[in-house]
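We begin with a single chain expressed as structure tokens, specifically the form predicted on its own.
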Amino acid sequence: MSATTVSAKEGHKPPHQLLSKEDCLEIFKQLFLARYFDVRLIKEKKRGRLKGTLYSSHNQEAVIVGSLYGLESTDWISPIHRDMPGFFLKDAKFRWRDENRIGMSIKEVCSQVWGRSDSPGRARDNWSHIGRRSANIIHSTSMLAGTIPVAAGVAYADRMKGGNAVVVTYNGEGSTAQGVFHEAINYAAVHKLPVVTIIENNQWAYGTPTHLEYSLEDFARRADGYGIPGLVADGQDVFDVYDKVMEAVSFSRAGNGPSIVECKTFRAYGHGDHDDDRAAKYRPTQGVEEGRKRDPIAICRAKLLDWGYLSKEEAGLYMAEGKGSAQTTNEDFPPEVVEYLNEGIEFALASPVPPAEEGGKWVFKEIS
């Protein structure tokens, strides 16, 4: 079953052409927000104000922003370690600070990163092993692809209750070699469950290049064995990601079952900041430079300028693209982006840490 199975009918506009100017500018701003979250945390750690491992989403922001933007509030997501901005970008369209939206706030996410009492994990982890049923976010796991069977279960339960939610899961391309990936997608295909599996192909499964992971060019071809659509998106173009994911979501919501969307992107840094030095050795410098040339912010900026949504003066503001975390400053980002993240960080820094005696709580079943 090819990509044309879920594509818009001939003569119909691709999904992004139905977005308003305001939507497109909001998407652009969310790219800045995802990038600023990344580089700001790196700076905070270097300043000694933050501990723990960071998993950078730098250069992959179009995947998370483009895939989330068109979802319904009641849809479910299961972000992984590379998608930390997804926790606060879910249902955030034009309402970042709305406490009633179905997602997590920037204060909660920053509290998680800093290990404070107001975090979902209450200092048991500083990163992405969080989730919440009321936010329609499935708890992430270090076992990549491990959330796909959970997503299938969530979709099945929602369908039994008469719901129409779609569940979007995020996975690295390396996870497609795991047995649970195939078992879960086969189950979703057999039962026609509305599960959209996004494969973030950033060219490296930790230190293993894609040509040593899979014999074909496109990981989306994994879908062929299950008779479901497999789409390929330019993971650096937020509007192409939006188009492909919305096609897959519409296909699932119509009762046609699951699909796979491969987003071809590039990991700017190491697997985590603990791997940066090692990554500089196992990844050729030229390849890294080539992979980072197509910055998603720059690609989005050029399109908005071409469409007339940005003037030349506006397009010349906030040049965050093409820079590493050490080179960026607050002036490279819109003021509202800096202000929003400052609120989250200052809230986290002012929050208390959980009491030490809580350390053993929720580890074993409490018997009264």
Second form
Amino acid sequence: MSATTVSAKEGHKPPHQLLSKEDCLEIFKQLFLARYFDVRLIKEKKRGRLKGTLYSSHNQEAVIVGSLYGLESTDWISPIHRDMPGFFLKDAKFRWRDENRIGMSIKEVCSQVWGRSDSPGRARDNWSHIGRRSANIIHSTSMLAGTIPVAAGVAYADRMKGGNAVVVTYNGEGSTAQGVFHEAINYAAVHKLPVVTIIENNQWAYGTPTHLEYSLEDFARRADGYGIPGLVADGQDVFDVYDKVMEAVSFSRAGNGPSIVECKTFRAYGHGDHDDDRAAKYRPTQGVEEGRKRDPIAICRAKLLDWGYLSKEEAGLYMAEGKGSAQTTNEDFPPEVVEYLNEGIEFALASPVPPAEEGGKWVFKEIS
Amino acid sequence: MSATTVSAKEGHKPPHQLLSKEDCLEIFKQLFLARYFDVRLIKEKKRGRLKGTLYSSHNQEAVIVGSLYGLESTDWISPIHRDMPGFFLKDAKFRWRDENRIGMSIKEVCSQVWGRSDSPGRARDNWSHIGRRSANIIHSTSMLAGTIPVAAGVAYADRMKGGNAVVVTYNGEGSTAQGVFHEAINYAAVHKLPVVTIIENNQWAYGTPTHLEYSLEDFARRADGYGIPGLVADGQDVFDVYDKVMEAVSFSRAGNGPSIVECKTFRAYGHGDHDDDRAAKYRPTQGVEEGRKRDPIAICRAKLLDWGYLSKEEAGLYMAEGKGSAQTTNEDFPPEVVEYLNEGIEFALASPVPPAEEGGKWVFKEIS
Amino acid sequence: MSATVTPDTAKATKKNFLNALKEALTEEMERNPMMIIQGEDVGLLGGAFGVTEGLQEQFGTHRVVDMPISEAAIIGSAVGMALNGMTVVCEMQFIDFISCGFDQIVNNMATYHYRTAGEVNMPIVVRGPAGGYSGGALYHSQMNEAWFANSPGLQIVCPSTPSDAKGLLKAAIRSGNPTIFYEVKNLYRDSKIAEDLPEGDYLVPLGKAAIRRPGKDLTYVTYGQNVYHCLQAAETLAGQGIEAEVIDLRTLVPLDEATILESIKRTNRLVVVNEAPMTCGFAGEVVARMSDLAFEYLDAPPVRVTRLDTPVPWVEPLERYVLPSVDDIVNAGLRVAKF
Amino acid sequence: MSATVTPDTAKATKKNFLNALKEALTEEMERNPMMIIQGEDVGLLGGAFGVTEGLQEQFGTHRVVDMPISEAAIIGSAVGMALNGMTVVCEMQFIDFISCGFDQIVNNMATYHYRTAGEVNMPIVVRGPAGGYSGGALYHSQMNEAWFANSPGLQIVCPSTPSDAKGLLKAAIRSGNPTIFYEVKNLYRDSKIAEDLPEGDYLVPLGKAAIRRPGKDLTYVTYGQNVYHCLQAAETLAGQGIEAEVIDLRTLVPLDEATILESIKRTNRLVVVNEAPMTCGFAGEVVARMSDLAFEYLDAPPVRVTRLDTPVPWVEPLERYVLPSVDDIVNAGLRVAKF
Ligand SMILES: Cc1ncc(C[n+]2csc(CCOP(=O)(O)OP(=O)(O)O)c2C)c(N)n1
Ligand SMILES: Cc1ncc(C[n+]2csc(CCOP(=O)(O)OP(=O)(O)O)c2C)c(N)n1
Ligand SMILES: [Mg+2]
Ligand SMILES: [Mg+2]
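Okay, that's the form predicted on its own, but what's the structure of the form predicted together with another copy of the chain?
Let's see the whole complex now, leading with the same chain.
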């Protein structure tokens, strides 16, 4: 299958049309959950209850929710700094609280954010540098794109075991300039490894706009240089993301190798929460307004209304879109969303800070 | 100018048609010179007169000669392990012995190969790891593709100085799997730097065939991933190489940025001279025979005959093609070629080995 | 030599570490039209910590260049620029990311002068925020100077005061040699160490240590933010009648052996403090040199106080546990003093 | 413990270093179906030096994998494989090229166990030909172990005999910890050190040094090919009535401090020899540890004999000049013996 046939297959039913009404409503709710996680954590930070940096995924939630929704439990993922909700949304559909799902619980994620012992990594590394082997979630370092070769290795091992998993990696568009991005994609292409690399193209890498990062109109065309499919998704439309990622995942699962899915989106705030003030200066106001216009929650709501999955009344219940952290209240979100995160935070606050001596542990596995 | 328009411009006179008869004959002679350097050095090594490894450029001479011939004196180049003749062929046309040309003399190159003081690097690093700032030749390390970012930097500096130079880098197809290849090409593309990257695609990277190195039909398509032109040249035809490189060089000189020129060729012998015996085992005989069939000297000769630049008699004078080092004699080469190299070797043998204490020198520039 | 640190007299008009670095860069950019600054987000944003803020406006996009996130290309292109006559300051957004440009540094930049028998100079400074005690975790806390100390051809500098930051950065830029320049990010905005900067074209020579506090009973050798920890420890020891000398190396390569040796001849006791992992760290290098050079003068074992051989963990109690504390430094001082 | 080196009795039937490595790899591959070998040219060619010759035929293209020339992907993918239950041996064609995969080694592989509080093990061995005295010049001569010794989480191994090569490689593969494994290429085919390999599933424990020659007057601590230089030097000294002990570290991390300490307690004199650059090299680490731990036992300065702080130049006289020679080692021995 060539790049073009994947992205432009005619007369082919887009995968999202096979989703049930319940699925679509769940997706809608997950968008709220992702958004709520972000605005709530900013509030917690402002109150001084949290250390570390939040790299806001505000306005980019459709990428995370839409890309995760169609995966199998046995698939692997590698979220990075801007994908915090990805850690608890893996394998979460209809069973957020299920202890047996292969993903991280909100309790674990909050324990990580609050730096507590119940984080799977016992808070030894910060925020998004988390993961869990048993949850099929790859841990990242800070070094951008450094997780892609790891993803390729995970896929290789899965194949050795006779598995059928796909590994989905997440990366900002700026990170793709790293050498290891190239080495890993090339390697995956040569060995036809089932690695789907999602590029969250939010138009900025910290203070650098895309035209200083790469020299293409559509970043997805970088895939052409490796002879692999490069798809473009509307990153504000959760169903388009779902469609393109499912195309890519099916392509990989069928043994055809890796692909790149560019999700076009926009970073709503600063690079991290520490950067909000400076970002307001280095980014042209008009561009920012433009970029924030198409809120993924609003776009999803409109579709659900259109498809008759939401009544007008239901659709008007929770209006979180277009609001910053300070402007939102809990009433802007479905109660189960608020409750879920509350549970996580309460759990985290009750979890002990790891004892100092753990700093000296686990440098090496004890040799038995 | 897009990739396609560069490689397939219709009704456009190929650059080599503007070459004079003298130029064509000089090119022909340079092919002999490159070949002679190779077979002679192998002989010297077999006689135990040389240390280090020769990475034979046998059968790949058209790439070196054809790509260098149209460059300006002020252009820069970065030959690598398989491009030894490139060091003395830069800026050499019609004036091999001219002390003022911006390139390295055969004496300097031989001094380097023989490990003598008159090498510009005083034989501190080996064979192809040579260069000279004043000769506009970039020094390489062993780390493959590591010279491309340097080339980009040289181009950047030239632009700062108001120059108009193009920087031509040489790389095997296998080397392109290095991360730094990607970082450098991407950077050059973003800044539209005049860097022409020549890929000497000789079908093998040491013991690894191309299908385990990258996953494209034509390597040149990698350029599409950077939005830059990717040209394919018949690496056995010196005039086709000249044409494609000149297209790329003109494109760069006009301020349009970098490009990649893939020259399809074939490695006639082992990876290095130490590898000849093993190479005979790991490479299918048929492939090797096939790959050696189109000798660049023979192809050039046929064209010159065809164009009437050589009489049948002249054409039959020197028959170096299709012969390994052991089978050739000096009579297979024009006398000026043999003489030129003899001069270089004699000079080198008279040049002193650097004194041991130099090992401790030049770690740092003395701070004045 | 730089002014003595006077933590209490710092005023708002005084210059902090960031101001000092920016002054150095501005002056050198004005002085040398063939000098540029490149790195991630150094232009439009002015750098993650603001070291280069305003410089792109002053010098233009061609001299203050926002680079793709490509550490190898940032260093590698600087090598090419240096080869072709330029001077380049490369910013690593955090010095930790230097690992991604490692090969270009140790095998290309560091060796170019050597390989060319001196034909080519490499006036390149690779600088960036460094160090722990900041909750930065594994990848925003490193002091990785030992990698480069073991890679011949690199100067290594780590200032601890604003005036040193300015004078050493200017000296490194002009030295013509490639330099790795460690900036303690915890000190960037520290108003306690802000100071008046010397007037004029002020350079601090590379390879000259500074004695931050004189003492006769033992010698602390250190650099970077541990200078302040050692000064605190010396204060504590003074309360117990032990006078510790504190030497701030400022430059690791070249190393000012003479100043250390002179001090040991007087104090006969050595404690070396840094925050890098112990094994093969620079503290061990100082100990190894002095165990040889100053063997006859040492009346107690030469001791190291360093990070444990672990990464730097995130949460505070763990981070504190693995990094040297003032208490650790005091205890080491007591150990050698009472030996 | 490995057999003593008996250079003169080696026969054609005895196994050289290359044979030993291949035996180790073959046995471990047979033992563990989830183990693979990957690197450049390791399959079809069988490796630049033939270490893996024949293994692809035996184990297939999926378990002996020819990789693109991508050191970062070679290491990084191994990290993913380890995360997902595999054991991986990565070959660097020359250990010098490890610089191109540096970040994946020090920041990813080395720290994975630590970051995950022990959930994830990294049974990965990165091995490759190393060392100078071979005319290999700057990029085919390195001993860069100090970079990794200063990067917590990595085991570092450097055998000097075929039996150690086999036993240590097997132990490293099974340890579950990431290991950088230095193979002295000059020893690969050295028939003088060929030997009978111990029968059965032979492992040499990590972290145990070997005393290659007992002595009472001074202690040489070394590893790799300098073991043989030290043995020669000891021979020379013996002619002058000085009995030098020669300790072959075999493993640098973890380090066998006890064996060194015991020796110094007997000899009271220490000379550490290696071929890496001096500053922040592993020789300095041994000196620094012993100046502290063995301070009271040292009757002479602990001395290093190392490469100069230069790259390794190509032509022979220059290469010899910068690398430690037997003469240098003898002289250092005389210096401490006569102190
Ligand atoms: C190798 C490396 N270099 C630099 C950084 C510093 N850094 C962290 S995030 C970032 C920008 C990333 O941009 P992008 O990939 O587009 O992701 P986004 O933050 O926009 O989601 C940079 C430069 C890093 N983490 N790793
Ligand atoms: C970073 C790095 N890794 C590995 C090597 C070892 N090596 C030297 S040449 C070579 C093969 C190069 O193949 P290619 O680029 O196709 O060039 P060719 O030799 O075929 O001209 C390899 C693997 C190296 N020099 N640098
Ligand atoms: Mg981005
Ligand atoms: Mg090749």
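Numbering follows the first chain given and starts at 1. Under this definition, the rigid core comprises the largest set of C-alpha atoms superposing within 1.5 Å between the forms. All values derive from a computational prediction rather than experimental measurement.
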| item | value |
| --- | --- |
| Rigid-core-superposed Cα shift at G360 between the two forms, Å | 2.8 |
